[in-house]
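This document starts with one chain, in the form predicted alone, laid out as structure tokens.
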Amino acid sequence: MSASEQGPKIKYGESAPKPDKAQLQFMKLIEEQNLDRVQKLKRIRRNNLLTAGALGVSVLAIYGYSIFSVQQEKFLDDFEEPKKMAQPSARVLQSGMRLPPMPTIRELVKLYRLQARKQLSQNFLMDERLTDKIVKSAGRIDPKDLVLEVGPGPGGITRSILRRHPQRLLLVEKDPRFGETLQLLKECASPLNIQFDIHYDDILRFNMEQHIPDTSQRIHLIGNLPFAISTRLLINWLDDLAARRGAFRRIDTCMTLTFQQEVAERICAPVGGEQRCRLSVMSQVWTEPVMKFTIPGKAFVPKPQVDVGVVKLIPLKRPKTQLPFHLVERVVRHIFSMRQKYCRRGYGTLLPPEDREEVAQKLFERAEVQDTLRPFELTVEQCLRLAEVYSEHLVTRPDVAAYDYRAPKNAEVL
């Protein structure tokens, strides 16, 4: 075909229009924009690639270590018995014991229409987690040992403490209505071969060396302490362990017990501290009183007014006075008789008033005390101290240890 025939030719750069300075800078825009896109779906890609690759790591790992769980059980199970296991749970796991389902605490209480008494300061503590951790807190319990619980109740603690796997338990129960709850407990726990005991007394009446007669056993001292003889209790048990009787015939009795926020901060209440107290003192002469953890009051039912304080106290191996339990109380509590006062105002009234100050001066004096301290800035040396030269005092001058600055004044006889 000749080139006639083949039509006009077009130039098209003459023909098109040009583009305006606003449509070349769009065209720009649209360029970068497609550009900015495109690094961003690459980068994109790169990072799915990167995390493909870690999961895939991930797995192959996972994978290993199974395989070498695996082989490393085969391993351990050539051994006739697993001698870094602990005895409690190289016990369990011979025995396949284990204690059977059971309802709830709550569900306990509601089956059995059990409600606390207010005049017994009862408060249930139905969180097992926290019953778990209040037995955890008492250290390691051994297969041989006997643990003594105060005041189970519907048995929350109760239940913690069979999954140490004692080889006694001990209940003192003030309340005869937890029977069932208790005997339930108990029938449950028949096939783990645990001593369970059940005692409805009052503890601060109960006979430890009647009830606890071999002193071969570790003992252990647990429980949800009602509030209203918490410190009276404590007392009690800290002159037992002065005098090595009852459950502290030997030194390793430990106690771990629930006090109310605030005494449980008096017992562990260090030199100046604002709740450094008589029971401060006498807590720290015989034992190391350790506070564990708190407890919201929203935990118990029904819910107290204030937190409650779990304390470990363990006894000395070597006690910071031989002096006799009540001379050292009587001391310590006429010291703190008078807490924002000078320390010798409350040790004073110790002393008949004939002679009081000349007396008290000479005694501060050969203890080596400063007199004009108060009560709370007392170590327990010092306090030991005043209590020694108040025994020697009484051995020269008896009729004092019958003084009480409290009592009456005889009345004239006509």
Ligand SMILES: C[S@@+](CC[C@H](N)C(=O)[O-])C[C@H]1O[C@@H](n2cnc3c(N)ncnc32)[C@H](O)[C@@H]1O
The other form holds:
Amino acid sequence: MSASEQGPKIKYGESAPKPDKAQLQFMKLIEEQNLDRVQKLKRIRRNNLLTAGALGVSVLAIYGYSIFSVQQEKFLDDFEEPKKMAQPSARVLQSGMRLPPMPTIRELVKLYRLQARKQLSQNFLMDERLTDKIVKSAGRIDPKDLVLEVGPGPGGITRSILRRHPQRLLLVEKDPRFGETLQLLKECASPLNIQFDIHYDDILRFNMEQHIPDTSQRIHLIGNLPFAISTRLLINWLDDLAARRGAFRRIDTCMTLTFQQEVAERICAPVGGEQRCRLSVMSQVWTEPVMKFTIPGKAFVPKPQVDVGVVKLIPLKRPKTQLPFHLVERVVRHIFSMRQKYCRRGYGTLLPPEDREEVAQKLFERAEVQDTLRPFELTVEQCLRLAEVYSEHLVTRPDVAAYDYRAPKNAEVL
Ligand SMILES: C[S@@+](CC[C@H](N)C(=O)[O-])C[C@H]1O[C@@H](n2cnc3c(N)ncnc32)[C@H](O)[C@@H]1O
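Since we've got the form predicted alone here, give me the form predicted in complex with this ligand too.
Complete assembly follows, chain above in first position.
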């Protein structure tokens, strides 16, 4: 601005006229208003600062809490696994180790032209949900456990077992044609760090103690059994269980096995049940058999004539008898040899004919069992008491142990 544009300078001390009263009041009013405005601005500034502070603290709190919670989650994971995470499959997924994508069992069967062999009771399960369900029926499989699978065939159940991540998996398969598919599975499973052994052998001759010398691992016996051998295999294993040998050196070895539906029902049949038979009593002396579920025949390829029952047999911690397996088996077999007659008829065939009636009566009395019950009406305990008194009788009459009422020289009409 030039000097000409500026107004004249006022020298207040000299020439300025003194403000009158009204002007002074006006100035005072303006001054008060200015003071008010300054106070207001100060208040607004203070409030802004407070709000900014509060926001800052909140942001820091949220940030801090997020970091803390993430750490807390990690800690909880180690300490108490949530139910879902306790599943070994979840563990495998968490660690990033899982089976790589593979051809389906159906594709493998086609690819390797694996025609089912009737003489080996081969019926394949292709549905992963069913194979998973069978393995789930075995209960919890810990990362230190060993699973022995009987007759893996092309490997459907084997895959479901691998997803449960045991420490060791042992396969026993009689048919070497499955070599390629099982080897493929073994290679795919190598990142899982599971000890994976395949034996091409007959399970009925398989030496458990030789292949599983260490008893520190819990064993799960799992298998979609060949029908042709299922009952024989179960009887063999019950024998091993009674003697605490083979896979049963540990009392917690459970069996999760498939049977023809009717056989499965017999194994689990209660006293008085229509299906009650020798197999029910023998299974229930040393184990608690649990019927898990039924697989319709149409789920198998090729389709068998019958449906299939999945049974889990849990060894009893305290077996109901200390008698040897073969003695119990002999007595129970004789009792059930005449299923619809009074139980004294079948039991009597254990004894030579000369004094049969008399001795049998005494033994029934000593066992406190009513001899007019039908075999299927006898409890396991009653069968065992009849076995015990028979065993005591052998002490005084050892010759009776060798008596066989079917032998030609003893042939008779009962
Ligand atoms: C019913 S198939 C089950 C196949 C396969 N686990 C599945 O579920 O699709 C029975 C399997 O047991 C095998 N097998 C038959 N007799 C056997 C035996 N004595 N010892 C071992 N495996 C046997 C058969 O070769 C067949 O692979």
